[in-house]
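What follows is one chain in structure tokens, specifically the form predicted on its own.
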Amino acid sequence: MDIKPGSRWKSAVCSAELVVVRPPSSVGLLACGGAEVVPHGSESAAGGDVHPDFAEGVLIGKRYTDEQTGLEVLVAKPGKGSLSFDRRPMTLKDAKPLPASD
């Protein structure tokens, strides 16, 4: 699996869509509701069952990563599956805090 910055896949269990923003720094597997997610241009349909573990969803526009390795990526569409990398859970990245302006 070439998981290279701006590549775009899809998750084969649901409907969920997402975009490399950071690679992984190693080797691994992106996977979303436990099964290896495809190239968005595939034709292969979604199919199959999310797995339990993966069972948390995913939601549009967030960003997830893998502390580990630094993989990051942006949902694009969301799904019911959750995203791992290498069997670990891939993490909501929280937001920014603003500068104040006072």
Given for the second form:
Amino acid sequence: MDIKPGSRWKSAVCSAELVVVRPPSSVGLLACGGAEVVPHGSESAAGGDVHPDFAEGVLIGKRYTDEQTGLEVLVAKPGKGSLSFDRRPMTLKDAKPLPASD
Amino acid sequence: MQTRLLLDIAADACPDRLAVGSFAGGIDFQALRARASAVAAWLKETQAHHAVFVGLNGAELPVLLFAAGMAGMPFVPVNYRLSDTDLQKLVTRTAPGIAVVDDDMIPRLGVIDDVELVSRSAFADRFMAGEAPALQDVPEHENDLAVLLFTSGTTGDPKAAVLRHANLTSYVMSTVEFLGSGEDEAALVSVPPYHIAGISAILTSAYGGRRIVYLPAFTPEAWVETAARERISHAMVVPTMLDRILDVMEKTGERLPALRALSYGGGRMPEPVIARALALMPHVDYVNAYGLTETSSTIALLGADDHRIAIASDDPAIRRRLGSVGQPLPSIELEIRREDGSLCDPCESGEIHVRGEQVSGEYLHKKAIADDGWFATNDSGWLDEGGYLFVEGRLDDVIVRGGENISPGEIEDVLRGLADVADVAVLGLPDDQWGEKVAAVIVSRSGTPDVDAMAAHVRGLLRSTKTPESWFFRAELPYNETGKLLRRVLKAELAESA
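Starting from the form predicted on its own, produce the coordinates for the form predicted together with its partner chain.
Next comes the full complex, and the chain you just saw is listed first.
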């Protein structure tokens, strides 16, 4: 999988959709709910269930990061699965929203 | 990453939410994307290299901005307030191009080689009317140039500032939360389309899921009336606008209960104006923003809490932060440097330098950014001990009197504290002995200004070298439509009359 900035992905096992904000420094496997994500435009998803180890869910508008590789993704649609990169759980990035200025 | 992505994910996540326009007749996110895709398909059929816009604010603007981004063509909104000759010159520079032009502005352009002019009414009939078309599949492209904005240079022809997709998307994604806006939020946009804040407002609103309402031409009455009718929650104004808006609100009694946040920028906001706004609309969060075209808009912010703390403080070092532009964004590095490149100490004035992904620092055919990514803003300023940034204005405006650098802003602030001073500009005039001397141009409230008292007031608070030696009086000062004082115009006038 080519995890480019701006590339869009969807979970194979839940409703989550993702956008890559920062690519990882090394190749690896991006997964949601324990299953490898698929490109956003692809018709069919593999299906299956959210793995209980990756079932905390992801929230729309939030960013998740993998500290080891710098990978950062934005959740464009929420889902029941949680994110991992090379089986490492990704963590919610705590960002204080800025006031609107334009 | 490209600007279309911002709209794509918003349209997928909340297709039915209103994106642009009023409660009645507005366009939702799904329709905005579909219409933009139809325009993109049309743009790609032409031989144009640029998508140009000459016209007032309106729903066609975001459609065309996103469409150009999808089609891989830089979007070029042009200042319709220029003289016909200058307007023609700029549009000529976009050839080969396609230009959507307000109907009443078409005669001003005449015939321009290799630029196809499309009237706004024809564009609207074809792309904005009726049911939204089906979403067109416009393949991705590699052109990273998203927007060209002609900046008014001090000398010579205007330069075309380049904003890349990467600059703009980075700005949006690092400052706005995706769909962070409630469905009831709406932004009133009154800055013109050719201003960076007009461009960034479209992108941040789409990504944030906030409806945009346009004011085609600013009048304070129309602003207040629209803000009330559309239950506007957010707006950006320049200082001269806010003062006039407050006048109308005082007269009509309208208090805009739906308004939550008002940001201001684009010039120095006099403290009495912001104090009046705070008193009239205590329910509103005030935000002061500082940014440049070359930085994709905002790079520093003074937030609502900063305002409240500053205004309530007895400590002069905290209180004065009301006149600052706050702290740099977390995603921005900012330094104040001396002429020799070394770093200034706190409270020492120098040139503001910035670095970050949103900083383009680039003009067409000319990169103005250093190899290490730092961009020299040509603005003079300083940071206080707490890291709050004070902007003093363009470096070119600094007065050099006998080797001493004098910032006009500091003297203007002191003069503005006088009851008789309605408005003031301080600038340097040629002087045989000192190189430059300090001159003050005053708009007097009483009509009978007391020069000696004014001079004594400045001398009492600042050094004597900063006390104006020449005094002029005017009925009003020249501003451009985004609230920037036209110092050069004033200076030329005074030099001529001297």
